[in-house]
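One chain follows as structure tokens, the form predicted alone.
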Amino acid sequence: MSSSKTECQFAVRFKGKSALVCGAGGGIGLATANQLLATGIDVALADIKDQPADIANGPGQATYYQGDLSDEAFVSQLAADVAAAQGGIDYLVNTTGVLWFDRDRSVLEMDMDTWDQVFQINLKSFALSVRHVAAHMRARGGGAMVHIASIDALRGDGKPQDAYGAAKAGVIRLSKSLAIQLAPDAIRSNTILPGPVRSPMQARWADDPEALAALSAHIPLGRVGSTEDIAGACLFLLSDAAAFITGTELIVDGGCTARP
């Protein structure tokens, strides 16, 4: 099928729809909110960094407010204002996150500043949206909500960084609690779980050619994911082509967690 196909067929399920896409600076927020945005929905991109120039030119309208995502009050305020201005919020997607190679090491060395500063961003981010989205999507009748985990969630690591994996194992666990408890009111819960993604957070190895070589290798696909990868996984999670699935995790990995 080809991509404008695609394209043509999530029109048609997200059309009238309207998105809060949170951590949508830059990487796999920015990329979600782009592929919403060429669907014609209307999409509110949040982030603690400035507003990124790449944002798709429609055909939705998109809308960029700036802050911090794991203050409680910005966030509650983010969106009744959102909601306010899109007429009601039926998507939320979470990809908040830092990984921080230099500082996020073993929780027997590590800084355990360090160990709650992650958390913050990266676990208690992503309850705020849900506690505050939540009213807007009961009021428009169900919706969807999608969060970005990891597969590092699923397995140790002999050089680990385990304030990542611990809050991305705690955003799985969310999920399903939320899938749950939304249920009722037709909102549905699920998270994706990428593998090696070619996005600025893995710098340390996207820009080294040997490096990206090796791990391109190991990966059965044979190649590394895009963000457009986890944005497209992202869409069919949001989409009515999804409506039977909630409290479940999607892995894009190109086959990584299938090898021995």
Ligand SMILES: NC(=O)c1ccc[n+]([C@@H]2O[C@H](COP(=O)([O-])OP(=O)(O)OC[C@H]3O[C@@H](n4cnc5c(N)ncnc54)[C@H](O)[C@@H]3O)[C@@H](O)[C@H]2O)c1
Second form
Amino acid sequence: MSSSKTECQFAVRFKGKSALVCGAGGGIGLATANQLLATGIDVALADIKDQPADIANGPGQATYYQGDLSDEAFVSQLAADVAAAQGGIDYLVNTTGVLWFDRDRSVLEMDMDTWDQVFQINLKSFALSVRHVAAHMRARGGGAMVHIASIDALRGDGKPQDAYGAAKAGVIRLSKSLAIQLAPDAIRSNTILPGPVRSPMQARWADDPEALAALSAHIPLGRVGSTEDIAGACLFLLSDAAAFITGTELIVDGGCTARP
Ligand SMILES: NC(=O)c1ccc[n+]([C@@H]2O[C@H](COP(=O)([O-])OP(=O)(O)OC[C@H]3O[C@@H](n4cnc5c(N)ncnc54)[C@H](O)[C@@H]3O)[C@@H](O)[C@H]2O)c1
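Write the structure block of the form predicted together with the ligand for the protein whose form predicted alone appears above.
Let's see the whole complex now, leading with the same chain.
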């Protein structure tokens, strides 16, 4: 095979497409939206936060939608508005999430209202976006979605965030089910399981040099992840380079889960 053919085969292709990134006001979501904009496609960014200042300036067109992604009325209107504004929706990224160390604890002792809220935001919001975006992908003849879970879904913990971990495990199962249900429509669904990533969610260690160094020493690649690391994996799974990948998980953790 010639090198030019190899380049062509593995090129990441998005041209002329439209994406919706949920949870795009934050670290991983914003980095993913910015990398998608850099490929030239139009990107709708949705989040409950005010619009961030550092949305990339094209070449794709960015539009920011502010609202609660666990509210079905907002999500339904969002999907319709994005499809109308961008001529359809080809790609969906679900990164919306909360990690409440102060309140999300062992299920043996935590307030179950917190459990419900975490599930609403970390799992139901993903289900809602898929419910309202799938028809727009079908209308385009196919599409791809990536859902951000966590390596926390794979193991137990003596000092847990039980709602967070259980909701993230639910994301993995939901994505597999969607992959089967939507395969006949040429829509792919995959999950990324990040390890520790320096983002606003992890301010408790990300902004503390000692804690950051201690955590980095535990990671085989010797550092915590960046939001760009996760965004890059996300673009791969969305792109045509991953055309035969659906219903699976990609662990992006610098080797954390590989070590004993
Ligand atoms: N940072 C890490 O170490 C790490 C590790 C594993 C998984 N993750 C997952 O990656 C995803 C992105 O996290 P991040 O690290 O970029 O953190 P982040 O806090 O920067 O991003 C999460 C975003 O979700 C938004 N959000 C929360 N509730 C919402 C709601 N009801 N409606 C709309 N938007 C809402 C927040 O405003 C925020 O912008 C999350 O699902 C998180 O669980 C992060």
